[in-house]
Amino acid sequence: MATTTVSLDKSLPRPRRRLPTWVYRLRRSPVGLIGAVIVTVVVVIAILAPTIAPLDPTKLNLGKRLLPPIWITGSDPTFLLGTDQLGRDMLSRLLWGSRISAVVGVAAVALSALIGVTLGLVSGFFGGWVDILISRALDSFMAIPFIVLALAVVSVLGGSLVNIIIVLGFTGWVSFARVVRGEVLTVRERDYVTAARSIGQRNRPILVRHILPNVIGSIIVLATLDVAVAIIAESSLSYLGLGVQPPTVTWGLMLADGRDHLATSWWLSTFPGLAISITVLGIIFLGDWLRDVLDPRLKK
């Protein structure tokens, strides 16, 4: 029996691989694209800070104190963004400060989400006295201003990186619990949840397989926005002297160091202030785009 060999023309163009849907949506959203670029740059800087920082951020050089940025008369080319009141390189301190902001923002929000999502799922799903107890706890935390509660706890525990993460994590769970509880109250009445109960599934599989996936979009959006809140809170506590303590470099500490030199050395507070503002703005832009993408009510 004769066999026929079919030769394929290798010169024919191969079909192009389609990009993920979120890439097309990001390209069509200038705000989301700007936010994604800012967040990506900050994350890369935080990871590579030990490599790309030109100098040691904690090294003192009193002979070079309060040098202006390179574009101002009297500057030193070695210090592109000038030096602070102790002669430390501003550029290196800005790069290293991004690491603390990234770590505190992500770690604190992860802890808040773990607590808040768990309590929100339990409260919304089971209802009854469990819901009443958790709801009263939510009301109690909401009655106390966030920054006042954080100040009180930090003043007792002391300022350190771990303590700041714990404080921000245990004081920021309220927003997660409220949002998740409200979502679960709606989702638990859906037909697929009723069907899962009718075939004898237990509560835990229903929560994990049917309810949590349907509220994960809101959790992601809220977590993104809360990272910005955590960065501002850490900077505020550090500015007040209750956050991460020297010699660790943070943007909040840099702001605090420059407040006595605003009239003569504006760059000491301006550069860390801009770093905080741009980072928070980028996170907010990214969170707003995520909300548009993940919220089915906003899809066209």
Given for the second form:
Amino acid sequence: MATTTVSLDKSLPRPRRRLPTWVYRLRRSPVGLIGAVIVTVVVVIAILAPTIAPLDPTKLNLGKRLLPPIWITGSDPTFLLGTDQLGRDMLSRLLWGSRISAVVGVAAVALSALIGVTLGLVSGFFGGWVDILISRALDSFMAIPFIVLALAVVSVLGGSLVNIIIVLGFTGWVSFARVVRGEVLTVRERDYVTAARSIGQRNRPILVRHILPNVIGSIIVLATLDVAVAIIAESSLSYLGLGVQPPTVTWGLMLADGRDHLATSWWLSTFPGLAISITVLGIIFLGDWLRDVLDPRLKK
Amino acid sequence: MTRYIARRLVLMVPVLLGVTLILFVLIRLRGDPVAAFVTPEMSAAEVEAVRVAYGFDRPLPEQYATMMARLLQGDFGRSIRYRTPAIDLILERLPATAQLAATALALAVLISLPLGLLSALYPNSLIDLVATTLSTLGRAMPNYWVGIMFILLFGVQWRWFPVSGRDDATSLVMPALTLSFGIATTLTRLLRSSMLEVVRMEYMVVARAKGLREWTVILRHGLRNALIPVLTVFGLQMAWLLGGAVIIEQVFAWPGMGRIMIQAVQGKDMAVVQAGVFIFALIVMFSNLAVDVLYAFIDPRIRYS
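Provide the structure of the form predicted together with its partner chain, given the form predicted alone shown above.
What follows is the whole complex; the chain from before opens it.
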């Protein structure tokens, strides 16, 4: 075999370090980029809320009730987006509200994913009566509208931050279990699973090392989009007065406060809804982009 | 077809059993189930009496069997607030919810069929831009907030429609429009993408080649095929539609099942909550069945046996 020598020309500039592939992909997709920017901004706001909020979000100021946002006559420059019916600063409350949405969204989906992925893996991989049992449970949960089930659980547990996470976690697992079970059914028939089994690997390592990595793409996509669902569900429950309780600041509770002042103070009901919609929009954009990148098959 | 429906009805039994099991576990999640049926003023003896009266002193499997036996007779217990059978309270309000959901559904079809169809036929046109913008907004905006914004615009600002209650036909407009918004945007999105695939199919070329009029090609050959995947997803969305109705009813003070359920949740009126969950599950299951039967009418290739 002939040997070749390669001489390095030291005068050439060193190659630029490549950024991870997803950065390039994100740069090519304006929608994905917008989503990523929105989500990043919301997360940063949620983390920094105590520092960047101009005022105390729970401080009452009865002399400054229902002040309009700054661009409307009769406003007070201290309160950029106006005040609510108890004179609390809208902007500060909006910034603080992002924390509950972020915490509930992430925690509830993590819980749903943990339950749903486990049950889906077990159901799809082992089959038999375990599968029948889990599938019937899935059908039963799917027959009850998500919000109705959440209401029923809240009626027993009562509303609080932790309970809402539990409620949404235990009602949201269905979508994960369904998708994971379906994927496992095809993956478990692949040759590499048979190969792993033929060299004597046990069930658990096969599940964790060979099957899970092949369904993780859909799990990530589903989890992202489910954060949006959880945020809307939390705000709905809070709006109904059945979710997180005051004095905690949430966008849903802010919307509930605005209900009695619709005729006079539109900003109470407009800004929190905008905050929810923009956040959810960012998550959906990011989720759609992730789906295109990770799992084109999921595309509807 | 009759046999298919019969088999589907039999398959509902295990699912309904599952729903009752969920309810059974739910009541016991917080420890003592008696807590849901007594008020703080009751004495210990009275609480014991309630416990015995509801059978909570019996072993769990026996309690479940008793509950099932009662449910089969439509007995969900009495509302602690209204002192009437819980199932009656729910069923009394079923027509209001059905009216709202059906109107919203009809509106959604009326809006999304032309919008989805035209946006797929003229991609990147103005109508396509409107359709895609609306369907993106529909995914991002919580439907109860859409309702609030409608109240702000059509109720407060322009005073076109009443914003609460259920008096005459005009009071139906706003809640139905709000509820239809979410469904219409979903349907538009699905129909658009499904139609975009269908227009590339060879049978469309054949239909044109044999000289059919353009609209016959689009409606008979295009739309009918494009509707099949839309219907599949739509069947799965029935639960979502009813869940949406629950919150919309609260926003517009619409006296339906959702509103009384929320009231029951606030008042810890467990019998009503249980009856509500059960009836909602029944409606979802029967509408899923209806959607599956609809398939056969849209797609003659599908034959049930």
